[in-house]
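In structure tokens, one chain follows: the form predicted on its own.
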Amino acid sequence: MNIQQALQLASHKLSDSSPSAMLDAQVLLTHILQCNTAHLMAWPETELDERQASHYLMLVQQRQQGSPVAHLTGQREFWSLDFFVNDCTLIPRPETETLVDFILDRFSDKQNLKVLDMGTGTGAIAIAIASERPDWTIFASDFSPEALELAMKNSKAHQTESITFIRSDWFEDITSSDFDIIISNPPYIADSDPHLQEGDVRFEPRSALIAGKTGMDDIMHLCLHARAFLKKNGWLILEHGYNQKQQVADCFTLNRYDGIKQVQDLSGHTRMTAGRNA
């Protein structure tokens, strides 16, 4: 079996459980052989030897199974940036990078930041800033002990030594109260979305998902006690789902924010609100 064959194979077998079926096949392939996308279109004649063409198919019928490429290959591409994940914590998403793309446009000018990312993860958004901004003093906190394994892992990976990893349930082990810029994407799926049964996030921890009945319970946690680890015109910046514009607008009013903003990612919908500690 060839190259281009074991595309054809896989990209077939996918088509009924995938709405990306050739780039599953792509991705899978690439990561068997280490190598790029260009070098299956520059030598789709090449043959896979047996132990290739072996795993291959066993990644395609665990792929057609349901499970996450990423779960398949153990990385995951965010902000140019190759990230180690594993079923502990959320797969990091494009639109994710609203936020880091936010905070680096509004405060390019700003030095010596301190940040605090809460559930922070793979690490993907602390280190995407660290990257960019190693001035910056860098906090990422998470409560699951494998996740941050994981993020101290990908932090070592990209050599982003700036960031200080702290095991927290929310707030309740941060000692420090004088936060720039406080920035999360916590769990804000209701307990009862139908997406929970679809894709992905059937392999994901629940933990880093449901937020109770509405999906708010977590950012209502957030912009009640955020405002305290906060200094004076520091901003909370969090990431929420697309149907939650409002609600989450009206919680960072109740709780007394201002200068309200909310962003769109690249599909159009709003899924960041950021407010400033007045």
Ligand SMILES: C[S@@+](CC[C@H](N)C(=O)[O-])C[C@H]1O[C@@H](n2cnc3c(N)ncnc32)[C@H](O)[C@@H]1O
Given for the second form:
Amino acid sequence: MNIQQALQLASHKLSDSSPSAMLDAQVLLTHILQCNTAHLMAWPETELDERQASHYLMLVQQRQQGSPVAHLTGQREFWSLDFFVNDCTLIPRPETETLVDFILDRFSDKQNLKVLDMGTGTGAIAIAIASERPDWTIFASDFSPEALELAMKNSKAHQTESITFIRSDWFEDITSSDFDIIISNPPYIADSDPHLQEGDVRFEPRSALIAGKTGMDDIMHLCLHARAFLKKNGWLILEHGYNQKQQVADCFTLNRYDGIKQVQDLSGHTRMTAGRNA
Ligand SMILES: C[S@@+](CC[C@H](N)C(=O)[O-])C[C@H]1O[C@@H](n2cnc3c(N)ncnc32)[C@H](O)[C@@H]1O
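Next up, the form predicted in complex with the named molecule. The previous block was the form predicted on its own.
And the full complex, kicking off with our chain again.
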């Protein structure tokens, strides 16, 4: 089997189970061959050896059964950085880059800010910010020891080892109360949401996804408690669901944040709310 045949075979096999069959086939094959997509295009007649072919077919079969591509390759790109991923936390999503963009746009590298990324998961947000603002003081927390281990591995790979990782159930073990920015992409899906039965989320831990009956439990908790850990005029910045715009704005208002801003992701959905500790 050569590269072209391998891609055709997999995109055919995956056409019913994946919305991005050819892309999935390419990512899996670049992973097996340790090359980039340009190589696949340039050398379609290169033969896979027996070991490569059987490994590839095994991954295609797992993908057919629903496993996320990122779990099969162990990697996902976020903010143009490669992150190790596994099934202990969320696979970083492109919409979360909206939060990183907002921070870099708004806060210049002239200031030395103290930032806390809560529910850091793979460390995606904290590491992306640290890679752009190496002089900032960055903390990242999660209640999952496995997620923290993964985040520390990613931090080492991206040489952002100045990030301090803390195991904490939200604010329970956070001892500083002078953050300039608290940022989080918390769980925000309602426990009965039918999307939980579809796509990659079926393979991600429920503790990274679900926040009670309405999906608002963790957002409400963060809104209520973050002010005690922020400096005056410090910012709370949260990602949320595309359909939670009004509820989250109300939650920020109720908890007396001011200067509330809501930002859309690249698909035009409002996915981020920020407010200042007045
Ligand atoms: C939606 S994922 C976000 C992961 C990562 N920040 C990202 O954007 O890709 C939510 C994260 O919050 C963590 N988490 C859930 N409940 C938590 C709690 N009570 N305290 C701390 N972290 C929590 C989960 O372990 C998970 O890593």
